[in-house]
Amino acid sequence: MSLKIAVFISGRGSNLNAIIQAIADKRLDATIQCVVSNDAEAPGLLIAKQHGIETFALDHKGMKRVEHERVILEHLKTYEIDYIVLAGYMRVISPSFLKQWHDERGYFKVVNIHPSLLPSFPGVSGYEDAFNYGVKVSGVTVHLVDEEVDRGIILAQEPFPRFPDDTLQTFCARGLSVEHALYPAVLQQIAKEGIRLTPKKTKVESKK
């Protein structure tokens, strides 16, 4: 089916742009109904506007999480949405928000991309943590979101190497290129086949 998605961002929106390009190139059968941000100055909002996509920005500062999410949910009710797609959204999603996207098969229809091979290096600084640890191989994970941070069902993982002369900047850039290919591909798989609940073996970064 053609997916109807809302994309949540907090920053420059590089994965949002990759999703938009995949849709334009007909590699992804989806429609972005709305782009949501917790930062009205997020550069990714401009990307959305340049492509004629509706945006909704609500600064979370000074608001309780439950109220911030309530306002966002009220706005999303004006659209038909199949999945929430987190693309660099730097806010933890609460259980009460997730419940609004519960699927009868037991998962939440919220997808996230994480810059490490989970369960290694969860949290907001996956690339930095992996690089500073000294991994020889890192990677990217696309997973469903659940009540525990970065612990949801893994949908796909893609490794990439760390080279001896890498800086953190080149390491992160290599990871981003993987993200921009993997995320649209996984969303297209969801569009074609739905969510596969078969457990996958989790890859873990190689240590020193």
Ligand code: GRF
Contents of the next structure:
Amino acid sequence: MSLKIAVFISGRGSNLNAIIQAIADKRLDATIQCVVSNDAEAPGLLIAKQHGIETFALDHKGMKRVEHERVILEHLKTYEIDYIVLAGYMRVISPSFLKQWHDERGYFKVVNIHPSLLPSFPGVSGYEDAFNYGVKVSGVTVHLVDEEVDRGIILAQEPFPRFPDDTLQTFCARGLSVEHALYPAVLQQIAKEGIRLTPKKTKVESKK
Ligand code: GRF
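Now show the form predicted in complex with this ligand, given that the preceding structure was the form predicted on its own.
Every chain and every other molecule in the complex is listed next, the one we just looked at coming first.
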């Protein structure tokens, strides 16, 4: 099916741009119904506008989380939307919001991209934390969002190397280019097959 999505951003919007390009190149069968931001100055909003995509910006400052989310939800109800796609959205989404956005199995129809191989390096500075830790391999994770931050079911992961002469900048740039390929590819998989889940636990038979 063709996926109808709302993309949530807070900043530069390079993943939004990658999704827009993938749709234009027909690598992703989707329509961006609306781009939502909690920051009216987010540069990514300009990318959306340049492509004729509707935007909705609502600054969260001075607003209670519940009220901020309520207004966004009200706005989203004016579109048909299958999935909310978080692309650098720097706000934690509350369980009460998530509960209004689930599939028939109870999984929240909200996906996120995180700049590390979760469960390592959750939080707002995945690349920096992994780099400063001294990892030799890092990566990118696309996951379903649930009530716990950066803990939802993993849909896809892609590793990338850290080279000895990397600076934080070259390391982040490598990761970001992985993100730009991975996120549209995972969204396309959702468009084609829906959410396919890998069982989390397997029973190990004990040898006698
Ligand atoms: C990306 O690194 C993403 O993984 C993280 O926030 C950053 C957003 O970058 N969640 P951009 O706004 O898509 O350029």
